[in-house]
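Here you get one chain, nothing else, as structure tokens; it is the form predicted alone.
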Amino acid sequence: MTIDAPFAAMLPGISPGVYGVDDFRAISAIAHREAGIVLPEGKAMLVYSRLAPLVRTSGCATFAAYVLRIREDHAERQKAICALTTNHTFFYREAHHFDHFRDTVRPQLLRRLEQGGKVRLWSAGCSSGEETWSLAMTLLGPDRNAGLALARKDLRILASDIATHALTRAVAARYSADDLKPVPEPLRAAWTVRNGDTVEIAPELRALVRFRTLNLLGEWPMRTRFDVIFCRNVMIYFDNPTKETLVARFAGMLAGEGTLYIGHSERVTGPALDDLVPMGPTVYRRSARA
């Protein structure tokens, strides 16, 4: 095992015989290949802290042994990738996106539903569900009766993530009351049920969403195109070629002049520039000529 002093200095108290630079680099390569995640050496302690419990429960004495395990064991490799993903999110994050959706995109979608058409939305990298439920509440709106009428039409939302533990929480749709504070009160009143300090998403809203485990770098089984795709603060963990490939795939999955929302620090570059038209801060519409 190669030991270098700068790397060892990042890991105070950790024996180099248990975890060293070669282990980190091997794990970093696996994370990049499997999920596009870029792990610079400054993330060495993060990798150790997130994977050490898995190393212990796997029965491996060292990270080197665990690397061998995850190279051969698909299920264990998926556990490791899930542990390395960052699932920080919150309700109504980057609220200007929901404002844009409400004011600009939603009226078009409602007209289509009223005319008997279908509407499909995708929350890609949905984590523990806060983005998905924020989008669903905004779509149905503050009038519960009108929203219930919409929910009976041909309307579906796909929510996907690679991290199964985050999806478990998303499916449960149960959060602390404080978590919901960023959501406008009329939407909370219409689409959540409070029980003490806990809030649950209303069952009528939950019925619209299908949660699925999906690696964005892998095959996409969906056969439909989407009117709206939210993929925010996911690509910040990818290198530029991976981002450009992913955004181009999203552009190809947009129906008509569908809308793509990305994170505030993310940008569209590469081939997708020919297919996407900027509509606002980190909001893009599929070009009519695409």
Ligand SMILES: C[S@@+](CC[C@H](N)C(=O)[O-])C[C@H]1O[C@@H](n2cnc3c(N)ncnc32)[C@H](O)[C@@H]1O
Second form
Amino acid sequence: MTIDAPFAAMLPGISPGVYGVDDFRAISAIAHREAGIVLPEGKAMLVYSRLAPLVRTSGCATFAAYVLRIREDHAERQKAICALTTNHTFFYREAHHFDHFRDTVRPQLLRRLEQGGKVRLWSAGCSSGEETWSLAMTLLGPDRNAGLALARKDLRILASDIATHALTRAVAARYSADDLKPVPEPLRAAWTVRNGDTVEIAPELRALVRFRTLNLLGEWPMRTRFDVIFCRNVMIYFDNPTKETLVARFAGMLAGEGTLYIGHSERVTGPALDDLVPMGPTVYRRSARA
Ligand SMILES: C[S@@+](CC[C@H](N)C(=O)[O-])C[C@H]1O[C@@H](n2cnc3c(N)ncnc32)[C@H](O)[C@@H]1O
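Could you please show the structure of the form predicted in complex with the named molecule, as a counterpart to the form predicted alone just displayed?
Shown next: the complete complex, the earlier chain at its head.
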């Protein structure tokens, strides 16, 4: 195996016989093809550190052997993809989205629920659940009794991610008290249960959410359309064609004048702009003529 000098310099202490530029490129191509994740060469050390434990437990002596394994073995490939995802998230991240949702979208959704209609929300790329619970709390609001009445109506939240280890944490719905600090206190008081240093999401909130493993690049089995889609800080890992295809698919999944929230460094470009009207830099509403 030949190693570029600059690539080798990125990997101090790692023997080229164990991990080299060809291995990195093969893994990077698999991550892109399977999950849309772009891994430039500057991520060579990150790829090494995320996959080295899997290489070891799989019994492979080198990354080259592991590349052959994941080409053949679907389950091992999924494990490798999960390990390559970045799951950083926190409660009330980009709080202005929750303010916008509370002030602009929520009142319409509450009216619909009161009239016996249905409301569907989707947290796409939910990671370990902090975004989903922030959205669910904001929807039910600070008045627990009023929120419980809403929760009995036709209201569901889908939360999906490709990373099963992150979803396991989301389903557990248990966080440190510090993690919950960004959440406005009245919402915390209404929808969380404190147990020492741990906080659990209230069962009534948990009952609203279905967590599912879903690759956003693959088939979407959902039959319903969504009033609100949050897909934030997921597309930053994708290239432009993948982003444009994805936002066009989101536009097609929005109901009526549904709302799409994306991350602070993301923008909608491409064909989806025919169907989505910007409401602010990272908030889009499905146009009435879409
Ligand atoms: C940085 S987290 C963002 C979490 C949350 N949306 C937020 O803004 O805090 C990005 C998430 O996107 C997920 N992800 C990356 N590629 C994906 C794909 N192809 N399909 C589904 N989820 C993906 C990762 O597993 C990760 O949990």
